[in-house]
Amino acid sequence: MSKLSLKHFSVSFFECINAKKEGRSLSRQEMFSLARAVSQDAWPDYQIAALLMAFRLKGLDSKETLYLTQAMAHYSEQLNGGPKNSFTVDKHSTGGVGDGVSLVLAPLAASLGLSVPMMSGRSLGLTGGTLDKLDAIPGFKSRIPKAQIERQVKLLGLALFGQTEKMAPVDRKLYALRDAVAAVDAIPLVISSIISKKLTEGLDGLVFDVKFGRGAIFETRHQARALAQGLVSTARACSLKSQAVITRMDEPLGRAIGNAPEVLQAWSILKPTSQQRRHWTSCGDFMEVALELAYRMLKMAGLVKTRPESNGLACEALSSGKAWDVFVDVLRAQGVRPHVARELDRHLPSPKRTVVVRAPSGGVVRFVDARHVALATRHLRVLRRRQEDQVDLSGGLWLAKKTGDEVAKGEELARLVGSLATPQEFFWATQEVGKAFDIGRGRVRPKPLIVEVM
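Which coordinates fit this single chain in the form predicted on its own?
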């Protein structure tokens, strides 16, 4: 982000909240002053929370959203981006059940010549977080200094990291308070949170995966479309090339839901073995999203023109092990021992308990409800109810059956795993998984996963 020439003046909390109460838009100077107050802990949390709720109830117009985004990014350490001869790009997903796509997409994109400084977050609401998944990898350090991030992106094409004390500190504070006051779904605040973090990365382009449905923050396509439009227009106003892919999130992506389970699934997709293509096929919906986002990133960089060309390059990078090599190198660079990095599947946290959910009747799986699956993982302590909650890195579930699969009575539908949940919590989780599966008769016509590109 370019340096901003701005003479700040001090505004009080009361001036800002009174302006919103009266329906007045906040100015650029007021938004920058607000962000400065948050960055310097000049206002107590309860006042900031009250202002966030005012934003949630009264809304922010497009200019206010842009000003808040730029202000949040301004009070942050900035990365220099990738090498001059490369295209620096990142991807952001609004989150979904089983959405561990970043674990495959990031090393894949880097192996194809893109520079990817990927800043990620933790679980929020019913959706998992990439940082929690990376925490399941023994020795992995997600909080790394700016110099290391820049060095890794230059040498390996990829760094996977979280916010530090100096990087996006305003967003870190507002993110936690939004969750606490149920303002997670305020579209202007979602936009400013996402893009302000990305502006600190020194990007040339940004691709959004905006999800809607039973397992997403927003349930309707209309809401997702409004968010996608806001994200793209705000990013472009900040001089970032951008596109948004709107995807359906009524059913879980892939077969794995949880931290260690999703890492293991990604590992199986990346590692070039005789079983690799079988993993691609069994996780067809997961791969569809990953390949679509890879195509958008590569096309934005001018490296491909068509989807078949992009898919060909991506499949070659996966089958040859180029993408896996990048992932292993990044793990090693960020603290993972070499033998663990190359045999990750043998070193992930092991669950202490396993419970199998079986089909109550035979037929065809007509639907797997992502919301019930998410609620099951919450009972298994995979997701946070509060920011300070401990997360079970080994916990989650594996889907043995997905929509369109035939199933016999008593056959396994899903396997629940975990170490922290009590027997009662496991029981509640199995009840939710049982509700998730709709088993009936006749052919199933799946709805399209990729709905729209903006």
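Next block, the form predicted together with another copy of the chain, ref. the form predicted on its own:
What comes next is one chain alone, with no partners or other molecules.
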């Protein structure tokens, strides 16, 4: 870069901070200049950090959010989407406890003819990350080159991967600084971070699962709505078809929470065995979210019109093993040995210790608090406290009882598993699980999971 252009940046970066500080909106050109400067490491971190803090405190309007999103996507390597006649789509969840829905949804959608380049992340805060879960699969490589991602999406309809070095470098830099200066909670920055990454995938459509409640980033439905609104309108302004499903996340989804446990659960749901439907039933809430998201994707692609039609296709793909076949093929394509891929349930890392938490009294489970369950898994080292923490891939917990279930005194409520946690940490985890379960009397009617679609 010439000295002249550096100087140009110099003025504009300082001016941008100053303008934002005074409450002025930044222009499209300014946002692109900023992103370019960040992508070229042309500006010192302290200026970027101060600007991010100004963004956090003064906000960005919808146009600025759009411009920033487009600018961040512009200075990134781009994937070619799927084949021309297919619909390329991805899903983003804001994260929840037990939310391993992607592991089922992605192969299911691909088996129904959608192209799914699924870029995922690592665990954050109290929720797990798909990449950490995939790490539990022996041999699986989530860092694969661009060419392989494109080839896999074309041939198998699915690739499961993490951001490469050249993908969304501006987001990576901004995210690291936001994390260091307590600015991760700026909604416009959340929106631009999510969508700019997805824009690099060459998508036609994008479905959001925006969660609220005890186990989500946002506690209230109101906050989730605001985020969903911003996500959908920004994605649409970027010429993506887009819908957001707002889902309640007060209780853990499904039965498994943790890396290997969630992979095993997804596997059991996908694999066509005589037990398969029992797994669907025991994970009713998990399936409800997965089928709703699949419906939104298929409808967006013009492949179905109604939810029953979509459910029919999905159940057929699951029970026939079509979705499972895609999953196995993708695992093999991404480094897993054939016999491991086909009998994954026998090759996942097994925990060294198991602790059973039992009901202190009989009754009906009235509520399972996702936050306490998440805290329990953090004690079990399933989640990172810091970036550099080692994650226990075998660790997690299995819920034997869910809300509405009857339970006798001394009966199993949950099973804690892990290899890295100390006995003391297991003890803390059991305490949290104890706090999570509310056991009482009378009938319990669970609240609806899917509260709104935007």
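For the two forms, the rigid core is made up of the largest set of C-alpha atoms that agree within 1.5 Å on superposition. Numbering follows the first chain given and starts at 1. Computed from a predicted structure; not experimentally measured.
Q: After superposition on the rigid core, does the Cα atom of residue 288 shift by at least 2 Å between the two forms?
A: No: residue 288 shifts by under 2 Å between the two forms.
Q: Align both forms on the core first, then report whether residue 41 has a C-alpha shift of 2 Å or more between the two forms.
A: Shift of 2 Å or more: yes.
Q: Angle of the smaller rigid part's turn relative to the larger between the two forms, in °?
A: Here the smaller part turns by 10 degrees.
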